[in-house]
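Just the one chain here, the form predicted on its own, laid out as structure tokens.
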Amino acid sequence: MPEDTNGLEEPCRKIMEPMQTTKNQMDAVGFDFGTTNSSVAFLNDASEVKLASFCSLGAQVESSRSVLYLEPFRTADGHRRTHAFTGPAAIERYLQAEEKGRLIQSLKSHLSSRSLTGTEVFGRRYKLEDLIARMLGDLRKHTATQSEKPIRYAMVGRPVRFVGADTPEDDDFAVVRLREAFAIAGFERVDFELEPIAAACAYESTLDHDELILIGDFGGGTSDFSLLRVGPGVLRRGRTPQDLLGNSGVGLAGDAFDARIIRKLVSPALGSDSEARSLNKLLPAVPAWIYANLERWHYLSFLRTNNAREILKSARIRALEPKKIEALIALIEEDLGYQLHQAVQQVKFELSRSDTAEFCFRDSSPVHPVIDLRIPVTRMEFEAWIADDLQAIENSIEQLLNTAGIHPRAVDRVFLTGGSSFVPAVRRIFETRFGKDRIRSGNEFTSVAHGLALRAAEALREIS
């Protein structure tokens, strides 16, 4: 997406008002704003669902990274301003920049936090809602160009349980903030739908009979589950609240799995378990907080400080395994966090297809790379690392069935969507409980946006 030369200096605020336009004057848009990726879907003139496409590294993709990159500059008259980039353009600009600006991601995971109201960027404070609105506004304009219709209304997906939400009041607080961000981004009206129900609507569009289904939606930050009745008969008579038998969710998913791989596989190769001599004692060579920054790739830039450099320089001198610390220093100085996490994604993908894989990562030097990691890993090891996360997912499903009073045999189909639904250990939870023959999946990364577009069309028909 193109840069906005006005950046975040003067966000375009709009007050939420009742929608006066008719369905023929605006598009039916489904908006899946995710922790890691976002997708937007709309209905064309033939009532077919179309996904907005984005150019990423020369290829067209159907989702946009949920990131915001801010870069300072000075105008001709000396005023300091901020360029703002979002989506794939933000990643490309960040990787190309000699002096890094501020890359911000996973903003959705902070919506339920009452203590995090915003952040300071280059000496100016911005509300969390303004930062999110910057991404939403670009997505709105980009989609409007492709749909060739004005976009002022959206059916927005929301998780069953927001990351960090401990109570229903926390979830309500997150929804209020997200609604404000959409208003700032120029939307006149938004409605919210649970993400697993949106995925159910996408699945429902393929049915010729009614079913009782369980939806498992695995995002970057949350895993959500809903139990509901769907099908052509439900659509003909009209949906009722009784069609939704229950829902549950946990605040972990793909990002948590990635963090476990970094912690258990990568960090030890970079010295997290290494020791150093200090006054005839053996102590950890490097403070643990430095390795914690590896688990979120854009945090690596925060370690390029004089304080961190001095800590690592001293650690390399005293460490019993100095080459590991040298590799860690090279990772930080070359700012290879994004490339590291791409390698993590690759090994996770390979472990979804095979019982064994090799984690491969090296720095940019073709002759004498300081970092040259080739570490074998088994699916069994990976599943042991995420065992607690898997148990939390299983407990959430058990709670849903018990609360709804539904026996697993009464569930006709299980539809799984989202990137982590490919992980064999995740699928095994459902196969063990419901049987492999009842598991369905498809369009794992875009089914929520697809279903939201269908729900948006339903809503417009009701208000027209």
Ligand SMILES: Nc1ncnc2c1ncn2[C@@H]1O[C@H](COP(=O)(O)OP(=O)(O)OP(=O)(O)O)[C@@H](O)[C@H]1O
Contents of the next structure:
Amino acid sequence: MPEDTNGLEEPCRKIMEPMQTTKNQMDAVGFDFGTTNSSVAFLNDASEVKLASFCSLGAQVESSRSVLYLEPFRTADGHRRTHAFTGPAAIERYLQAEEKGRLIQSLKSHLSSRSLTGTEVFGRRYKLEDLIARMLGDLRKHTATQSEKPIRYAMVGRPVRFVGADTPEDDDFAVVRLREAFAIAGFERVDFELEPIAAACAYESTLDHDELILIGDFGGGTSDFSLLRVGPGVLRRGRTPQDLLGNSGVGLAGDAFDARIIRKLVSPALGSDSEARSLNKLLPAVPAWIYANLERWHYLSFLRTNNAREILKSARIRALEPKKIEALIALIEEDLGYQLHQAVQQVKFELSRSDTAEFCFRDSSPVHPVIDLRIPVTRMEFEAWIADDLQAIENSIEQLLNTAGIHPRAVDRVFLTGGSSFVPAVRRIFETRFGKDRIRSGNEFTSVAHGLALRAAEALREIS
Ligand SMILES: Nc1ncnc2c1ncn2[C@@H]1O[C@H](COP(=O)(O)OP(=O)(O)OP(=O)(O)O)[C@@H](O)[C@H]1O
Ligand SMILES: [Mg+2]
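Form predicted on its own done; form predicted together with the ligand now:
Let us now look at the entire complex, which starts with that chain.
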């Protein structure tokens, strides 16, 4: 088992893993490696599902942010090495650091991309699988200390359609890479289950009768749907392939909504619609590709190059609204991508609760901030910005029902889960089609891991 992943070292004392107790004993977990949050569930000795808990900002939570923070350091003999922090520790370390290292998130979204094999950090190239493995390995060890058993086998969730996957081959490619990351992280055996089916298993465990259900799992990267028959009767007689009527999915969810907020709300305040005088013509002050990098906040650090700096310096001199360009420059130079992302999340969360919200974002200067944005926004505006995404989601559900030949009236219940299922416009798609009284929701951040643990136990029974 690797002590560290390709030079990404553990920053502090290594976690002591429990020793193997029984020969041939396989301890299984349900592992939901999410685009934004990851959860791991295991069965205790009484066969109850338990979720690994994590300490985040002083509170115990049942999911861990899928983030990696890389920080360079020098060994006593002068060699350059990289410390890797994961989950809540990554965020804490990033926020404390005077000299910022690289904070990386949404790595799952790159798994289907054949052109993205890895990234260069502090002069060394890392494979995507190694970066992901670093997070998986920490989660495995952390869970092992709580379940008090070594963990060698995982039932891992996968989306129906990975972000950026155009064909089933792209999805297969993503699964191969994810499997490789789990192997690097020290898992001896891994099986995959579709995330919405896992959520269905969690929902099924609450039922006292059989139902035909539609599951909608809306995460950070993907929206996934499954139509299936579940319940105690199905479990008693044994699941058959006919119980699964179909799956569908689209590679967009919460991250795509965040990108829309940046494009429609934040970028204009930082000059994306502003013009600059060039000879006697008016032209866009800053090229669009600079703003495209803002939409993926962790790409912001890629804008700290000489080329981008030259473009922005000249734009500030010629722009009709130089203050907006100054704010854009401050955002990039102060490396405030994470803080910007947090502010975007805040306004999005608020719009899930209220009809109106205020987007607030300022730099760290207490007296004369260069960035000081306070922009009111309504839920209606937000819904107009994400209209194309909502349409894509609706089309995916329509396609699932049509392919399965199921009329919406035949669906007994709709179970909505995943963090983006809190978005009222997402819920409305189902309320309009199925009626409010048929909708159930809950355990938004843990139902997939819970269901995966149940599937893992089923799979182990089949193996032995
Ligand atoms: N109250 C809320 N309103 C709107 N969006 C929310 C809310 N709470 C969380 N989210 C969004 O939910 C997403 C994270 O959900 P979740 O943890 O289910 O995703 P994930 O499992 O990591 O991603 P995926 O399943 O796509 O791999 C983020 O985009 C987050 O901004
Ligand atoms: Mg998820």
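Positions refer to the first chain, counted from 1. These numbers come from a predicted model, not from an experiment. Whichever C-alpha set is largest while still superposing within 1.5 Å between the two forms counts as the rigid core.
Large Cα shift (2 Å or above) at G271 between these two forms, core-fitted:
Indeed, G271 is displaced by 2 Å or more.
After fitting the core, Y203 CA displacement of 2 Å or more between these two forms:
Comparing forms between these two forms, the Y203 CA shifts below 2 Å.
Take the rigid core as the frame of reference and indicate whether the C-alpha of E310 shifts by 2 Å or more between these two forms.
The answer is yes, as the C-alpha of E310 shifts between these two forms by 2 Å or more after core alignment.
Shift in Å of the I332 Cα between these two forms [rigid core superposition]
That residue's C-alpha is offset by 4.1 Å.
If the core is used for the superposition, what shift in Å does the C-alpha of F359 show between these two forms?
Here the C-alpha difference is 2.8 Å.
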